[in-house]
Each structure stands twice: as structure tokens, then as C-alpha cells.
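To begin, one chain is listed below as C-alpha cells, in the form predicted alone.
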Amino acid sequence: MSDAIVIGAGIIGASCAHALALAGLSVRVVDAGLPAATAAGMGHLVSLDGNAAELALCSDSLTRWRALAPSLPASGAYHRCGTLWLAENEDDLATADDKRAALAMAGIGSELINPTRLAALEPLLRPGLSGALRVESDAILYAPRVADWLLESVGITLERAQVAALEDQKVYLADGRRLGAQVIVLAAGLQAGALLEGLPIAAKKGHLLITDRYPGRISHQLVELGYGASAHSGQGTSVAFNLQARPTGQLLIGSTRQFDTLDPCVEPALLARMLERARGYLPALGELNAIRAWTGFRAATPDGLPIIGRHPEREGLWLALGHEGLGVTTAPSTAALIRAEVLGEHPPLDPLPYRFERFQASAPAAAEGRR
């Protein structure tokens, strides 16, 4: 009998098996091999500011990420690449000033750089934008390869197997198997869904596409500024554009953001409307070859925060879930904030906004905590 069982192994439950070992637990870790938002996402860990909870978490995660990094193998493809957030217009800047001063409140560092230094930094971007806010300490990595190494590392193997249900510190497997242990976290994403009543996660489906080998074309992650206002969204189709130079020399375009569908089918007008979009930007890449588009789903929130901590009601029952687009980049803080609470630890952060119980009837205390 193992002292934890994580039911998941993307980038979050990898992270919190992985930390949950460090402190000396025993871990097993169960998946279904489903599609799941890790192998669908870009990969980025970069500051969002919707508000101080969700700063906060990007703070401390990416502070966390910066000490890994010297220990994630090559084939993570960490690169501190560094994020231009562009301005189309003076009401753009504006809002990257607010955001510098935010980044700065929470000791991460940006400067604004006007059209000329913009044009030098990345000389495909189309003439006129404004400037951008720049934020050197922003990165990118292949999650999937990271997920994997953070079991590995610790000595963890990876059981495929579906989960048919919970019970306070049980797990049922679909093959018949019984599977017990004190502590059980629950970061299985949209599939946790299945099998837990009344978690307020919906799926956001998204759009990607990845081009061939240019190498050297770009060299930061470009996102316009209108981004965080498209991955806070609570309902309807959004599109912004962001993209990532891979370290294969591919270059890597999203995104789109859907409520009410799981149809995973890539959907052509939407697609285009995305690569307009990116063109608008960039209008180099309606010259490159595109080799692959896909769709992936995030498990969001009503408030597009995570949902982190013991469940309430159910005895020995952790929850990691609802990370939205941001999970590679806040899951080592989500992690530290599991493992605190699961050893009686005191906490890297304020876990209060991030509690499941903020959805619950009343919890004034959790909503002063988000602002």
C-alpha cells in the first residue's frame, strides 16, 4: 500500500507526485492514457495578472521552474526565451504599463520598449505596433518529456489504468483492482469530472498549429496583450494571438479559447480566423509551411483559478484541477501548495483563493482572498 496515489499524469500530477516523493511518501500514480491538456498545450511559463491570486501563483511557480531548469533533461527543451507582449495601439500600452507595474509589485521584472527596439529585437513583426512590455525571466518547455521525467526522477512508474471511482481513500480501478492509501490527490483534468460530483470545471476547447524548421526567425514568445483578456473569458469563442519559437526551429501558433463543445474535430473557419489573426502580426507566416494543426481541452473554472487543497467532505481527497491554460506554468507552486498541506507544512503562499470551498454557498473570506 503506497502512501499517496495521484490519479493523473500530466504536468500537474506529475508535479505533485513528484514533490510528494521528495518529502519521502510512497507514490503510486494511476492514468488512463486519455487526451489530456498537457500533451495539447503550448508549453509556456509566463506571468498572467488577471488578478493577485493568479500572480501570485505564476510568481512563485516560475520562481520554482528557474531552479528545476538546471536539472530537466535537454529533451524538456527548456529555453528562457523571454515574452514581447505586443501593443497595437496607445490604449495597448497602457495596459503593459499596468502590467509592469503589477509584474514588478510581485518582483518580477519587465521594461517597455518602444516600436524602434521592438523592430530590432524581432524584425518579422509588421511595421507600426507601438512597443511591448518584455519579460526576460518568461520561458518555454516541452511538458509532456518534463511530466515524464519528474516520475522518473524520482523513481516513480506510471500505471496505465482507468479510475472507475472514488472513495474516501480508495480508488477503483475498471480492471477490478482496489487501491488504497492515506493521502489520494486528484489531477486528472477534465476526467476528473467522471468522477467526482459537482466540480465546477467545463472544458475549453483550443486550436494550435505548428509550422516546419525555420530556424532563428523568432526569438522570443510573442503574445498580444488582448491574451489575458481571452483566457479569462467565461464564455464564448475568443481568438489571440501567441507564438513560440521551438527549439526544433518549428514555429508554434495558438490560440483559440471554446465553451459548450468537445467535438475534438479542428475546425477550419476557426483555424483561419486564428492564422489571420497571427498574420496580422506576423505577416511572414503566410509564407511558411504549416505541417500539423490539432485541438486540445482545458479543464477551466467560473473564476479561471485552480482549484488546490483538501476536499472538504471527503476524507484523505486532494484536488489539483481546473488550471485552465496556465497549468505548465503555475503546476511546481500547485504541487508545493499540495505537499504543504498534505505534511502539515506552512504554505509557499496563501492557499485560501484557491480552495474548492470558494464555490461552495458562502465563502466570503476565499473571494477578499482572489482580490
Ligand SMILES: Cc1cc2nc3c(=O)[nH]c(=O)nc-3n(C[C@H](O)[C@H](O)[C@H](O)COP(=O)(O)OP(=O)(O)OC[C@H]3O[C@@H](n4cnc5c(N)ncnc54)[C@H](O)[C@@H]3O)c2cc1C
Given for the second form:
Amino acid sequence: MSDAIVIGAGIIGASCAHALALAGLSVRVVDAGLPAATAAGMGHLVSLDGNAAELALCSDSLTRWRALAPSLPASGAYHRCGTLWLAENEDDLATADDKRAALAMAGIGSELINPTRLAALEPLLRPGLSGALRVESDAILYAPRVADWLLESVGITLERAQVAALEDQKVYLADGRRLGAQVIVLAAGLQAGALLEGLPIAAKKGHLLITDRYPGRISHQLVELGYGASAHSGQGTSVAFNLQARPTGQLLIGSTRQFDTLDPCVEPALLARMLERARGYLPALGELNAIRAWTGFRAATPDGLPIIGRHPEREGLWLALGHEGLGVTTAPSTAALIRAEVLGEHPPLDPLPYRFERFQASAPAAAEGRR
Ligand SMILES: Cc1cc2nc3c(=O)[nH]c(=O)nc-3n(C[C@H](O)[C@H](O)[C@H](O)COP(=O)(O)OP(=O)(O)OC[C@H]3O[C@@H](n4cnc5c(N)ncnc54)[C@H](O)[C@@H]3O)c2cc1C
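Other form of same protein, the form predicted together with the ligand, not the form predicted alone:
Below: every chain and molecule of the assembly, starting with the one above.
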């Protein structure tokens, strides 16, 4: 019998398994190989500041990714490219300055860039932008490969199996086997709801598109300042410009956010809207070849923060779920919080804003802890 079973080998489950194994626990990881957000997403390691708890998690995680970076395999494609938050007008510049101040409070350096400097940094951006906020410490990585490496590097062999049911300190597999452990970590992303009733998690569909290889054209992750509002919106369909230069020279273009659908099909009208928005920032995109478009589903909670920590009623069950569009960024701190709680150590940051209890009937307002 192992000390811990982790359900789900996406970036969250793999990070939790890695952290628990490094703490000396014997860890078993089971994953059903279902469509996963980790394989679909963008891998931007970004400091988002929608509220104090989100920023705290991003800030702590980015520090952890930087510490891990020298050990990551080349195929993990970690690259500290920095983010440019693009301002289209004076209002955006004011938002950029607010963001600069919020990041500074969390110890994250950033600088306002004027239009001339912006054009020098990214010559393909359209003329007439009002400037940008540059966050140099942001980075990118290739999350599916990093998730695999997190397991390999601590000697964990992934078991391909579907968990059919959970009981206190027991896991029932679809093939009839029963596994037991002191600690069970549920990191099954959007599909966790099939194993545990009452999880407040909804799907947020996103479209992405990738081009052929065009090396050397873009250096930073480019994001419009309105992206934050799109990312934190709790309803409706939204489109915001977000572009990443992959180490291959391919340009990865996003993104959309949609509720109320589980249909994975690429929707041409929405994809066209997303690309039109991208072309508004980078007119040269219209001359490039796209090679693939796809969709993925983010697992979103009502307040936009993940659920991290011990289940209040189920013996031996920990939750690491609902990371929406930030799970790659925030995986290391999620794992550090789980490790601290499992081992009874001092947590690396205040765990309260992420606890499942905030959604339970007697809890104070779910938004507590948010700015
Ligand atoms: C379009 C898009 C863009 C994104 N861009 C970014 C970004 O730039 N930066 C960022 O930080 N984040 C981004 N994200 C979010 C990020 O990808 C997710 O938050 C993160 O991957 C969630 O990881 P996870 O391990 O919780 O879930 P998943 O990756 O979904 O993994 C869950 C795993 O659980 C397994 N599983 C489920 N049910 C069972 C079961 N019953 N038994 C066994 N196994 C099971 C599945 O097979 C799966 O492998 C993006 C997401 C999308 C969709």
C-alpha cells in the first residue's frame, strides 16, 4: 500500500505527486487519459492580479518555477520571455499602471513602456498603440512534457486507469481493483465532479490556433490589457488577444472563453472573431499559415480561485482542482500547499482563500480574501 494516491496526472496532479514524493511519501498516480486542460492550454506562466489571493498564488508559483527551471528538460521548453500587456488607449495605460502597482506590492517588478520602445521591442505590432506594461519575470513552458517529467524525476510510473468511485482512503478503479492510501489527492480537473458530488466547477471552453514556423518575429508573450477582464468574467462569451512565440518559431494565438458548452468542436465564427482581434494588434498575422486550431476546457470555480486543501468531511481526501486558466502557472504553489497540509508543516502562503469550505452553506462570503 502506498502512502498517497494522486488521481490525475495533469500539471496539478503531477506537481502534487512530485512534491509528496520529494517529502518522502510513496506515491501512486492514476490517470484515465481523458481529454485534459494541460494538453490543451498555452503554458504561459503569468502574474495575474484579479484579486490578492490570485496574485499571491501566482507570485509564489513563479518563484518556484524559476527555481525548478534549471532542472527541467529541454523538451519542457521553459523560456523566460516576459509578458507585454498592450495598451490601446489612455484608459488601458491607467489599468497598466494599476497593475504595475499591484504587482509591486507582491514583489514582482514591471515597467511601463512608451510607444517608441514598444515598437522597438516588438516591431510587428501595429503602430498607434499607447504603450505597454512589461513583466520580465513571466515565462512560458510546455506543460504536458513538464507534467511527465515531474513524475519521471521522482521515479513515479504513471498508471493508466480510470477511477470509478471514491471512499474514505479508498479508490475503486473501473477495472474492479481497489486501492487504499492514507492520503488521496483528487486532481482530476473538470472530470472531478464525476467522483465527488457538490464540486462548484464549471467548464470554460477556449479556442487556440498555432501557425507554421516563423522564427525571430516575436519575442514576448503579448496580451491585451482587457484579457484580465475576460479571464475573470463569470459569464458570457469573450475574446481577448493573447499570443505566444513557441521556441520552434510557431505563434500560438488565443483565446476565447465560453460557458455552457461541453462540445469540443472548433467554432469557425468564434475562431474568426479571435483571429480578427489578433490581427488588430499584429496585422502581419494575416499573411501567415495556420496549421491547427483546437479547443480545451478550463475548470472554473464561481470566484475564479482554485480549490486547494483537505476535504472538510471526507477522511484522507485532499482537493487540488478548479484552476481555470491559471493551472500551469499555479501548479507549484498548489503542490506546496497540499504538501504542507498533508505533512502538518507551516504553509508557504495563507491557505484560507483556496479552501473548499468557502463554498459551503455556512461559509462567509465566497469572495472573502479577494480585492
Ligand atoms: C485554452 C486554454 C488555455 C490555457 N492557457 C493557460 C496558460 O497560458 N497558463 C496557465 O497557467 N494555464 C492555462 N490554462 C489552464 C491550465 O491548462 C489548467 O488550469 C491546468 O492544465 C489544469 O490542470 P489539471 O491537472 O487540474 O487538469 P487536467 O490537465 O485536465 O488533468 C486532469 C487529469 O485527470 C484525469 N482524470 C479525470 N478523471 C479521472 C478519473 N476518473 N480517473 C483517473 N483519471 C482521471 C484526466 O485523464 C486528466 O489527465 C489554459 C487552459 C485552456 C483550456
